[in-house]
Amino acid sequence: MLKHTIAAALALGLSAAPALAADPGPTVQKIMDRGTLLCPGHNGSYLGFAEVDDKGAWSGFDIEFCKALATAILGSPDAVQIIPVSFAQRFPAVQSGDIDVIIKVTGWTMSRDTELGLQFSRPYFIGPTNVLVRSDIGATSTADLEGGVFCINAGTSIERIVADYMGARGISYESLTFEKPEELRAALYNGRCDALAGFGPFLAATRFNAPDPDAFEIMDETLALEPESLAARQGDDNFIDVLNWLTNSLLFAEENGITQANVDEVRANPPSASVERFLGVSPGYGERLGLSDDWAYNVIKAVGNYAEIYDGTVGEGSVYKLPRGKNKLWSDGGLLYTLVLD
């Protein structure tokens, strides 16, 4: 009888054994021992993603993910220390242990994956590369920028994307590179370049903050789509599991209508066994990651679901009012989807 029961369970893809509590792994254990997550900010502000005000308070899409990760591991969104680093500094910073994780609109590329000793999570943001141009030059496509000057953020994948795109079309151009976004924007505003190539949300923020926003426009041409992922030092598989299931939890909550406002109500009356396990009412969602079983509940309670984070930092609830675009759930026409919670 027992043999038949086990065989039936295996045939259904179910495990006959109870889940075992996982070793949290060296990175999570180090964060737990320290009591603080070390997360990257920016050397200045990266509008919409990592902004710092005159009192030193950080906000933005990536900062909310840092708070979500701190809540998942330590139970509090306040258990995070934001470390200002440039784009060029982010990789040595995580390798040296100055930060625990890279949450900094970082494209998952082959060279970074294979040559830098890093591991990447599933994409948490689908980043388009667009071109912001001065309206007075009358350019409607990159073909109109022949011989023009591009401003580009140094140390990012944008340099390669522009070179590949323009080279493939035989369009010559000059480039000016800058370490800080503030310098990059000032160069565009002051007319040192004709166009600014970059991450779509960054371009929208740049236009929004221009002295005369109507003097600039984003061309209706996408140079590339780039998966932006969380990244960590290679060799700690459990930490990558935590990063993957953190992103998945934010999407799962959105897909199931679980918000910061109603999470307690849903937890009191979970509509399915999956939601029951997800919110820690029944065991299993945390023990396999070395976390508490209610870690996802704590995250949603602290920062909301994916849509709430997006809308509040770069979307309709923010000053930037960026459409979700490809960052919608697949069921709404986007590219994001939840992993299977079994």
The other form holds:
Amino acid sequence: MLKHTIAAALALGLSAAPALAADPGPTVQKIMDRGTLLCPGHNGSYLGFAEVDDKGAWSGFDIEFCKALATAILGSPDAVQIIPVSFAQRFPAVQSGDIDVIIKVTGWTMSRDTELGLQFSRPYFIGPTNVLVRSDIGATSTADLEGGVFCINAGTSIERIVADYMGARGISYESLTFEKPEELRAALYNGRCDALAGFGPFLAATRFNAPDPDAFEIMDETLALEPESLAARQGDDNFIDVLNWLTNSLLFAEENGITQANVDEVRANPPSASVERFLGVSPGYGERLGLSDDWAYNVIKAVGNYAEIYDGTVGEGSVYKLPRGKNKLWSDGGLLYTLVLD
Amino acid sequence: MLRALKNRKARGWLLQGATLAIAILLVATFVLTARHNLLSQGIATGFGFLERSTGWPINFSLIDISDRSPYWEMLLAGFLNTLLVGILGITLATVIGVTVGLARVSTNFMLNFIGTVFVEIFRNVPLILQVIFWYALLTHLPRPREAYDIGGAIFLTNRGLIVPAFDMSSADIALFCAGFVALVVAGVVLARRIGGLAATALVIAASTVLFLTLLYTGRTPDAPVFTLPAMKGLRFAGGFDIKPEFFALLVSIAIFGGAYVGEIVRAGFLSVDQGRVEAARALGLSGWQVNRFVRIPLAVRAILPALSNQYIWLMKATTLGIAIGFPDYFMVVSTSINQSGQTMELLALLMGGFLVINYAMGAGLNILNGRLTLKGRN
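What would the structure be for the form predicted together with its partner chain, given that what you showed me was the form predicted on its own?
Below is the whole assembly, all chains and molecules, this chain first.
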């Protein structure tokens, strides 16, 4: 009873003082005015991250993040329009306003950060670079691939990672690059290359789709870890705040055991002050970003927490069965953590 | 002023000058606007990135290149790859085209039939499909460990056709070829002075022997002249590897281009007025002489303009290499755009590169055309 009284008093006090609702900034304002979020898809074949089915419905890890962002800003996971954009087109597309944000397993690199007029959010996915190799070669590490041919997606950071990694170890190799994942896969399947170097999840999908999945294996070796971030045009700080706190919300929900199924129960009976604020029971979580105070509640209600998104799109609950690896919470031995919600 | 406007010539100059000024103004506005927009978005512009190392390699290059090479070297390598596949493709397309074209104008039924079938098939299937078809065919060959072995020296695999090679760097090979050509040309010029076919042949043979002797004695002692390919690890070490990407692109351009060139050649021969051929016969020229002195010269004049177009078209078709992973100029530029983000500069370089190639080809063929047109009456 006392608690409620204090809460009511606080609420009264806050409403009496002029609330300092943050300016949502040009990008969020534009999205609100338009009523839809413009989000990049791939050509629909970036398995596990951006897939489209024969009815035109999009799914995948990145797509869930798009839905989460649309829910945060506009209140509905359906208020998102997926624009098919290739890897090469994503930077010009965000600059020209064809899309509002890049959610497309995009690595945070120095040149992109400093020269392309982009600003990155905190990493939302820790992308390992692995090697998928034909089992019959009998290779257990990259050292066994001396003289082999690596198929690599053209124009990606993988090209550089492989060059650096193999160069530093003095292992000679030949790289064969393709623009389209379809041709890249075909080249691996018919043996034009010995190995496919790439982003772990992409390799899991490639293996799953092989005519003979057992003929391939992902080597234990990790060539590099690449932080994948959400990216937006430089100069809209509030939008970057929104992106950072979106990722944080999904992680915060996981850390506090808030799921799509139990979010209503938790909101009815919040276990702590920060959860209370997080779910919009007490004010502050939204207004400081120029959003509604219950935006995080809406997001969890619509797409679930980080673990649920991971499981349903690329993890154990999906066909790809990609282990969480470094994408676990820090408390489980991973690299992900929540920001301080004060 | 008004008076000047009444003068037809002055008016013409004025109009042309104004058009040119407007065109320049439009281009300048476009460039400046683009530059301003890029800068206001915080995108770095300029060609400074060309000096930076790429950090990524390509697997086929005429010059020595690695992931430490700067962008300009990588772009040069791509440019040379385009030139190589374009020039070889056009040469082969010409050989195939002339053969097919002659087969189709011949009176022999079988030759005519084969020529027609060839043209109908390869002219009517889109080039990109042919490229992918040949590439799929080549990459379905066995992997290196199960390679087809031809005499223990040549291996056919899905990594390419691996043949014995001179143990030289590409610069050495270029020098070797240039030296050889220079000697032979010098020999032929010399032989012409003396006169006679036998003398020419003798001089060519002598310069070849001289050149090979010089080459053999001048090499690093004990260095092998040839290396034979041998399996080592996952690949063949030594020898020269004709990659399937290169080969598929070359074959497609040669065959597709050949079908078109064949039709141009056929049309050229059909355009020769029958009356002139009959006139030549009436003069008592033999069949060969009729061809040599009347039909071929007249046909070539009709063929050249259409052929120039076809050549330029085929040169641009090399950009299909990107579909099968051949690092031609377009692919290297495209990867560079992705890696460096310098879209405008690289697109300008891409367009500039193709303009240079195609203008050079166009100019060369125009000069040839000019020299071949009938002189005299006008």
